[in-house]
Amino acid sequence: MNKLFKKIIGFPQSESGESFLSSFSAILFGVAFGFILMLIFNPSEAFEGIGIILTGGFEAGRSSLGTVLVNSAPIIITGLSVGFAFKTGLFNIGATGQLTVGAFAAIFVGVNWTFLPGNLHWIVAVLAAILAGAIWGIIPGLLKAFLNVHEVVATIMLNYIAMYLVVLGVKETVFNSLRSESLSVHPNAAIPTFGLDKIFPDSSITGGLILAFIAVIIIYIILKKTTFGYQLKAVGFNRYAAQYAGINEKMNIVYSMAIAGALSGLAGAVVFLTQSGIHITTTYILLPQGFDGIAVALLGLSTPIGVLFAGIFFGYIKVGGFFLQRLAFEKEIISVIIASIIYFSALSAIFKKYVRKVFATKKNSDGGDE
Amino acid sequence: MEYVIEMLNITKDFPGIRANDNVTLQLKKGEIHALLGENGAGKSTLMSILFGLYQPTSGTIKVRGEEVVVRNPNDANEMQIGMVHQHFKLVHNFTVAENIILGKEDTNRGFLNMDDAIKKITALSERYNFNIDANALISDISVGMQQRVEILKMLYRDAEIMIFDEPTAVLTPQEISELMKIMKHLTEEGKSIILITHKLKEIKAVSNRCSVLRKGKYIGTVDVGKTSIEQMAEMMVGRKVLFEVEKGASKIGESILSVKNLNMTNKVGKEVLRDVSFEVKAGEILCIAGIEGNGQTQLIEAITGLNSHFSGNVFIREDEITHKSIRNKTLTGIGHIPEDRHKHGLVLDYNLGENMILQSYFDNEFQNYGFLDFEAISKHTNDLIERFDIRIGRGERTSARSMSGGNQQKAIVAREFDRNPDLMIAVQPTRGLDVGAIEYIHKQLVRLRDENKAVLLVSLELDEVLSVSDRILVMYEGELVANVYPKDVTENDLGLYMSGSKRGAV
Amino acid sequence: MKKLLVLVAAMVLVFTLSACNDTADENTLPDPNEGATSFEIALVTDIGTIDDGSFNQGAWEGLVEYAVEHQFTHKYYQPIEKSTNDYVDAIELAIDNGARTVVCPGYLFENAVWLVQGDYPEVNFIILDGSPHNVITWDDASTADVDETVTIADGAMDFTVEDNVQPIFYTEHESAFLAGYAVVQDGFTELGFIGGIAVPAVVKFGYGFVQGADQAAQDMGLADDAISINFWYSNVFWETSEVQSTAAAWYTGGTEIIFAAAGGAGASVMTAASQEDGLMVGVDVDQSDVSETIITSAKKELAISVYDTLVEIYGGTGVLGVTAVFDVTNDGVGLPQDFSRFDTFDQAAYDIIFDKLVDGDIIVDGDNTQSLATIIAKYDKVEVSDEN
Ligand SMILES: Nc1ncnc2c1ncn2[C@@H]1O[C@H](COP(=O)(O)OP(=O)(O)OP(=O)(O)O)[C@@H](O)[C@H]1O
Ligand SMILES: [Mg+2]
């Protein structure tokens, strides 16, 4: 009983307590903004307009809550992509690029390998889209490793190569000519939704949900328990500390950026596989689950459970904002909301420094003997 | 008596471990106070908590003879009390000046008033004969300019009372004692000192008193005058401390290192080692010994592999081992305790047990298929913390960051020790150690040599280098310019040498 | 760190006041928005945003003009992703919402009005420039457009259009016709026309433009072969290099003005205009503020055709479940007011021209199934040059 009542009181205190308040902190000042924005645009509606944001997800009920968990699972993963290449030392800014790739590959599979038979063809699409993601990882990977050129240069233009690419190969090998889009994949390259269009009805809801539990195990395990991921992260705290470990930097950076790749180029997969009727376009725009994976792993704080909750909070934000269109809002003015939400949001590092002060009399872990 | 400073009952928690209990710190006007303890006493808690990094748990501050709360280092500031880090705080790509200015930055309509901030710097430096360029890159100059640096940050912010903390646990003899001129100096002008250090000669060559800490619990405050060497280290220790190393005599055994015509230019063309040749033996410590900058650092980046620029060979016994990679020299029985504990020796971000695990993750010891055994680490790290005495608040969980400097060494010394190689590089190993610790760490190196393994200690104090080593080499401008034993030579001769006034055969 | 949260907070401000200033209208009447909690008439946005200068602004003009005027409150609503099930989403919010009508901008919708037209039988839709249909399987759905007859493998392909739904098409032959017949009649001779692929309404536009030409030679009494036509379907609908560089030699080559009916690939004969420093023929809406280089655009009347729907539906028959066609007859094509940009023609003649087409004088052929052969074989004062 003691025990329970200390871990209560020493909660913001412990490591996580002190992520999850910070990020808390965070979420409460952006929505703070957002509703001030609210006040300023609409003042007789604003309250009932944060109400819709705070509670949209739920409302249509379990179908809304399937069009947030949609929108949360390419998120969760690019999230991922960004948070682990963080640790690593790594700043993947090339996680729209790779998820583009990754589409692509998928939509391939989908579309042409129709020989496939039934679930082995979402299987290989998926893992097409996380093969490419991979390659295309890859290159900022060994460019940095091996010449030294920054990855976030390498990955800026690897994203408009991606974008430029992806469209000429739709146009050669999957297209619909009259609209200008990537053909639809063929039924069985869609991801199953492994039971969850019951529990969610009513919406296009795809097992990408379950493939970004996965991958959010699979991280979380590589980067706490094994020693691959021990040496990844010494690079990425110190990598003058892990040269001397002995750690082969350069095959870490490359590794890192790999593992980092395939996950945008899942999300890739999870976005395209399916038969909502989302296809590639062919205008050339970077796709946004990338930069999202941006913010969502700042509010994530880098870290794999963070993440899966900061991409659900993101999805569940995206679709308050939708339901904001109930009222007199002006579209772009909702679009402003939810980007400030979401951007202020993503700061939450900054209030760990806060969280930080605030409980300082307790206790002050960090920062010490430095 | 007037005090400018009083600390009275001075208590502070940290998750598992009390680092200051109930201490009590009077400072006078003008005086300089020494501050001893060993490792993790709390010496640099304690000072943290006058310069308001961190609040007490309770405990009273008085400024001035007025009580005061200094929530962080802006009151402070205010206050006009000022600290030098013991690990320095400054912005390397910055310059000087940037650097002096920084948070107090005075602007004319939004744009840096500059020039005026350079003559202010110029003109103390000038008073003080720091000889400090204003517009010199931090990472262009030496450790000792920094540490003016450092200095002139606090006089730029007309500081009343200095604290420094270990000042000069990185410097050279020579720049300790210009250090030493210049604190008298503040001094005469009225200023006033709290020094942190664990060098007693130092306390005893500049400070008018002294207070000892012992596990975070005071002791008491002696006048230095009257209190010799000794019983100031059985203050903070609890019993004698022996200044002599105990060791018999050597038996040399085969070569385990030789180090053959090692050559490195630097990035700027600049010869900074020149046709290094030496073997170090089995059952010998060898050191080396010089003025820091003199190429030592080379030399050791050359033969662990931390550098690979450099023409030469290296064997550890008969294999070449010039270009293998450092994983390999590792496994192949090579110790290494870095020169700089942050950069090199330490994962400040990963907690102790992670980091004393460093070279040995992928061992059978502390894996199975890939996936670390914490329990394994765990024991081992315990086993460590005992072994070496490494006081810590929460064992093995304990971040690296938190620990006390001394602690930090201590940790990268265990660890090092603990997988017993065949030879042993140490760099300044007992650098910033109270001097219980650098008794222990003694032992243990010439434990290592009776076992017939090889030492190479590479050390910047005199006192070091004659007691612990069995032979001497001195490295000056990157060359070898003696090779003398240790009872055959004088600190003087030594000096000499250093100074390259001297040549001997080597 | 305060410093920049608030500037971030002053640009979010300043952005979002400039973003705003547009709405506030000239119009006198009240706004009927003004205090409402549920909006009667609706538009779903698609891939582009309200203002993209084409499909989603044209018919949302004319929503407000009707909604303005008639005291009905109205909204749009933007989709979270471009799926169709996203559209659907949104169309149901709209629903929701209070809308009793809800206007699809573009073909991009067929599916899913097809999917939600039997839920809300209560609720009127209009889709522009497409008609429902299902999506049966997953490669052949695009056919359907083509053939309406082609049937796959895993079932029929389904038009049923419910009766609460109007779909509308526009006779792009017309306008084409009457964008050729002004050029002409200005003094241009050197022509060019570049469709995209040859679905029906590029074909349409292309062999209207045709006629035009040939109309207005006959009227000008020009000889035969005086009007040359360079024609060409690039098959592509987005921009290439293949499409600029044809342009850009077109122009070098003599010809002086060129009509792209191509979607994206317009772009590219843009580029190739203002290098070459050709003229162009805008299509779809009014492309004058694109560039200074289109001196008119075939239009297709956007505004007109959901106001009048929505006229049609709160003042007249309602919505028939028949596919309605906006043709010159009803205003629903035609080119834009402002003639300032040809040297002679004017208001006048083009007034003429299409009354012309109104009563019935001049007939505009608009069989797209004909080959070009056939077509230019009927007319004898227009050379034309097909490039495929
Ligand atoms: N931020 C912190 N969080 C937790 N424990 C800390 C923190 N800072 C210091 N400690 C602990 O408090 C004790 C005192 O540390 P402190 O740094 O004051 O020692 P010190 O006397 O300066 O030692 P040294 O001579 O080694 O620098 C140590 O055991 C250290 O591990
Ligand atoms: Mg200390």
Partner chain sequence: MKKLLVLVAAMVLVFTLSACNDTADENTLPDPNEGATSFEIALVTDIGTIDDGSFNQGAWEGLVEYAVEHQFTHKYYQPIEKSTNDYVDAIELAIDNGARTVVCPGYLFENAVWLVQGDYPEVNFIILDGSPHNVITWDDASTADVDETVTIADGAMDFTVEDNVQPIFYTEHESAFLAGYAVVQDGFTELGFIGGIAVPAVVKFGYGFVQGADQAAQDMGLADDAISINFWYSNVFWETSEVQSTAAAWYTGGTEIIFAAAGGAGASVMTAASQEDGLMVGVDVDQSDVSETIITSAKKELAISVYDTLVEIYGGTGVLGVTAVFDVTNDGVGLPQDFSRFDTFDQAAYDIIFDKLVDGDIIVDGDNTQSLATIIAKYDKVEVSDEN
Contents of the next structure:
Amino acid sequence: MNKLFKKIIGFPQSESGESFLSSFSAILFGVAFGFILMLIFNPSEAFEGIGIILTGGFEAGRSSLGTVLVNSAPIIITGLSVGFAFKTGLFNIGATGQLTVGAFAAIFVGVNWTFLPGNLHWIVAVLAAILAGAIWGIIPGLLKAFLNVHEVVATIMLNYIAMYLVVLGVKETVFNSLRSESLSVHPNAAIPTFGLDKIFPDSSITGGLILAFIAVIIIYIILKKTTFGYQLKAVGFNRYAAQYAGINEKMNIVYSMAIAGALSGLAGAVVFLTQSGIHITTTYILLPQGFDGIAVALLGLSTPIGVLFAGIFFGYIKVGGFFLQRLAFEKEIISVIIASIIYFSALSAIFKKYVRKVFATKKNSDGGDE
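Could you present the same protein in the form predicted on its own, rather than the form predicted together with its partner chain shown above?
A lone chain is what you will see next.
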């Protein structure tokens, strides 16, 4: 084998290369599965349909790209929430509940605290959402650390508690009885666009995208560049070994869930601190962004940069799926296609293991061939 080919196959041998190929494989299999379903249900329009899915994010130029980024911002942040917990050995299924209480806190401040100066109102509303999400995340953290209650059970139950409490809170404090939803936040409480509306005209883009990028940078620094992040990961790898090394494993579990909850709370603020007509309804449903965050974390292999790109990809697919409805496909096919991608994203770790095995075998078989 020549040196050029060795350089080409050398890329996947790095950790980042393996991660990229495993995630790409999950996307490829997911899209292929969706395409097969489209061929079964509507073969005459299947090729056009898959083309719309793959190019829909550019359908209306910069306006469509703005919509992609609007959809991506909260998914990126909830993906960070779930991924951060993964990195510290915890499975945060409660992102949707943390997002819900964060959204309510943001809307409550956005509607009622009109005495705040205009340039502070949205900041206080965002901070309220972060604090509420962190408190909701601390609860399963305390249960895990001191009572050994599994965080999956605790967070699933708290999702429903959050849903019912927030509906009650909306009805009692910020209720629009004419529309059975929360009141609109004051214009000063809406997250500003930071000039993004000029880059992506005719879209509902907000500064939530900027907050998502800031969150990615902060979490990357915490995990990669700080002693605190090292301790959190050490507890995740082996709780008892970390304890033996002098790390307070109980408090680090609480800190991890608090940070994860704070991120999900921030996502709630990004979704609802807007003048685009998005409100909390008084129907008993779990908000989907938290569950999308689980898929994004899996696809991004729980790394901040991976989550960033996975979140943008999911936002892109959702926009493409919206335009797919112009063809003779039932709207449910869009959800099925997205679900298949989510399913295969859960297998990213398996793809990564397979990629590593394939290229290790190739390296061994070609070891003496120049």
